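Single chain ahead, by itself, as structure tokens, in the form predicted on its own.
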Amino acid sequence: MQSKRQLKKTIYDVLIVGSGVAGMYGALHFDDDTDVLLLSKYGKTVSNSNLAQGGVAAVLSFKDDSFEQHIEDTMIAGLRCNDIEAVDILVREGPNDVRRLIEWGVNFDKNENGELDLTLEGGHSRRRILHYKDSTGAEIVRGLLKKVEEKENIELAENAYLCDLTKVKSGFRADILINGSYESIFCSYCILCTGGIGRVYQYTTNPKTATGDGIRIAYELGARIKNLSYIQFHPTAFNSDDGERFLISESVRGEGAYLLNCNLERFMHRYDDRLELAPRDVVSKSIILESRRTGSNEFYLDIRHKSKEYLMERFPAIYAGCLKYGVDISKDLIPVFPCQHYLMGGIEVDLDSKTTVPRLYAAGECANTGVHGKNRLASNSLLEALVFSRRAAQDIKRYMANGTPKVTEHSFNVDYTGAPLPPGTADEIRSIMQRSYFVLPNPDKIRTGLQQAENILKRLKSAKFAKTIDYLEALSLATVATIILSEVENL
């Protein structure tokens, strides 16, 4: 263990967990006086935001467009299940931060005449996503960290885990493992942008940063989870045998990809009028009971019909990434199954992202803001990530300005010491999470797999284990899996 800090401070004014686009563009929002520690969990591009292909969407222009539309589109996604208001707050107030994007250098694509090149994904009844080739969420990604990185009232601390999270007058006390060494620092405030809870599962679309740890810290503090069952399985996910699966954006079909079954013919039809074009949980459901109906688990994406110019220019990542596998996609068909992808529900937050906990803010997918329903519209997370972040930081600063307690240093004692791990604990909830509920809730094995989960929690929780990276995760994961089932299992 170090000896030496590698945090400047023991104190900070707010404590944001997870720098993907919610907690850059958070951070980005407080003023110069405000001490802000921004944590990443790995490096500080490893997140769902840096990975994010399509874009985001806003309703930039009247011509063609609407912000009913668009508020439409989102309530049709979400099964009508969403918060109407967070909708509104979401598609009137989205179109200022996006432009605050591009003022602040982030590029979007643009036709030859210079204007906006908007796609289409998905659910969407008009063109409005903002795409920077198939690369948007490392765009915004790579622009917001350029301005992090200028500002003297921000620390951004990588290889920083967030262990745990302990209420104390005025504000928190938090434990972090940094690069090796445990610190803890006290924070008034603390926004919990963690991310999702992919890798609860055998195959995702996410990086190894979700393992659902703001989620476990937020449950474990008293604050209300909501919907953790509402989980998104994306379509299109390269079909390999890689737990992290390389995701086909939705802007493929945007652009005219079409949907084949292991006879390779078209069969949205059978499922949907919308065609390729319906929403992700209907296309996912529908290729589940597709491959039923054939007995096969072997689905493809054709674009060959558009040229090798316009595809590598379009979509040069998924063109290179596919690739890798031996698929030149202007030739080739593209092999894709579902996998888990997206979390809707998670942290319960109000409009201004304040969880249940007084001082203690969820933004980004590991909150339940409600604008997503049932199933999220595609491209609408990052605008999300963008909209809630800023309002938790207006919400925050304006306590501040109302002179509300500061938190101050207190004393402590923290044993992070005890038995390594048991191997294959994190395996072990994910097969049981796949059994249970892929896609489709299997009846047969949810009150089992709820059984199994709850039991690695308690012993988990009930052993004495050293406070590593692993044990921790773990301990994320059951949580996580425990609430998903018992919230199945009541539905």
Ligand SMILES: Cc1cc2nc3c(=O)[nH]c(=O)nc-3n(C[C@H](O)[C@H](O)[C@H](O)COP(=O)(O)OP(=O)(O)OC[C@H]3O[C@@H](n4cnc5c(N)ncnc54)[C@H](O)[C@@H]3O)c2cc1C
Second form
Amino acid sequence: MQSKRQLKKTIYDVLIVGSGVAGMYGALHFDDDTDVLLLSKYGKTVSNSNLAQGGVAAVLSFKDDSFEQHIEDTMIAGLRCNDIEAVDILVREGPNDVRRLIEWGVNFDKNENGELDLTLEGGHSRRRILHYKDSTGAEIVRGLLKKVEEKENIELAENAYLCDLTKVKSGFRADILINGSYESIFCSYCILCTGGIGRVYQYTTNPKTATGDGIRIAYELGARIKNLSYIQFHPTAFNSDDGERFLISESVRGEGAYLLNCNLERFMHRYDDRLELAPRDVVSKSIILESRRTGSNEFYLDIRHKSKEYLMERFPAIYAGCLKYGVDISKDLIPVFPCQHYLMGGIEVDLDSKTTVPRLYAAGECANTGVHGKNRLASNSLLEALVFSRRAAQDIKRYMANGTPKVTEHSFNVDYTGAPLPPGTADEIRSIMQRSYFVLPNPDKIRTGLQQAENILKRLKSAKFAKTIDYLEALSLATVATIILSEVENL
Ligand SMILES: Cc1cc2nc3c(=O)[nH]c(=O)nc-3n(C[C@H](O)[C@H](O)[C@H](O)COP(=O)(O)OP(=O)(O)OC[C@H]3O[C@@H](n4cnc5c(N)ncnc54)[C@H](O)[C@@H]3O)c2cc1C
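Hand over the structure of the form predicted in complex with this ligand; the form predicted on its own is what we had up.
Let us now look at the entire complex, which starts with that chain.
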């Protein structure tokens, strides 16, 4: 017997995959007569966006800052491998998107004079980071979600996993696993906003959503993928046994924390004049080089010179998070070590977020706009998610206004049945990545790592497995790992 459909329609104008900042902000830029389906793989607030601590960078005042300075800081962090046109758009258009968030009721901290309290993070030469305590992402998600839920033209579906996207005339068919049942819909346009790939590593700051599904789906459709090996390893995640590691934001160093080695000595002067405020890639590599020098993986952040009151007020989430591990940051050193954090590359897009596949767009962390170059400047990614998801929506609106044809229903047949995925496949991929390419590529392990990843991918594609989330996520991880390692091998 056919079970009752959970999605309201069979045809939508636009499918947006992902309810992080990119997905929701993009969705809010469509007109009220545009039917938008917004998917969230798990709960609507499980995303990288919701975990963002430090803030969003934007030049809102020219007293002590300029667009040129923000552009220059972005280019320096990106090792000048950035796309300068994309950086220009990011920096010049971003402030208006941030102002829009404020108009829409998103809160940012203010100082005693009632002005925005701008903070500093590694690689920024000026205080230009707006933040809401140390839970900026959650506050932006709260504000956007409230607006999305007020909109009648946006249908937000939770526990709705996009399995596959198939090209049909004037759009796509999307096969979706929603609360355990399979449903298919048709859309004229699709924006992939599926976030990062952190779960391809054993240790990451990313939540369980970050398996690179959007990248796999775009790749299977023939879209070009670019710079997938440009991965950011955050220098200071809380050093625990958890796969999803708790981030100790850059702004803790921005507010004066020292980085110490196993002998409790500051050591950054050996590697970079900017000391603790050097960009993330530099600090992560310095930690790895220092660990080789000392023979120890023990590293600490020390912020004990700030008062408990200040720390509890400025970093309430970090204070509470560390306390869960028995560390009181006003009295104790914080054990830290680098881990996977962010993907700079992704699905290749142009300045309007168009991929190389007609009617397919990508925005946010899964896309490669080129703004970050080889290394993202802290707090530029929420800004990128805002600016380029809005541009995707604006581009689609231009096509729709020009009367481009809309998708219609097509007949189809999908077979979801097959054998269960053998347990441990995803872990196998994670340990390959951890061994082959963590902070610094390991030349001895890349070749074999690539062969192992390719073999897993072949196995997953050749046998007939049931299309469960476990299987499809493993397929995404294996696809992503194979692309990353083949890029690194050819560097
Ligand atoms: C701990 C942490 C701290 C950070 N701090 C900052 C910061 O201070 N400043 C900053 O600028 N950036 C920060 N970042 C990075 C920033 O949060 C992300 O780059 C940004 O939020 C990405 O937004 P997004 O919308 O592209 O993806 P996400 O917010 O990750 O959203 C992805 C969405 O895609 C959905 N999805 C994925 N696959 C599927 C599928 N197959 N079917 C259906 N839905 C799917 C997920 O359910 C989710 O809703 C931080 C990241 C982390 C992890």
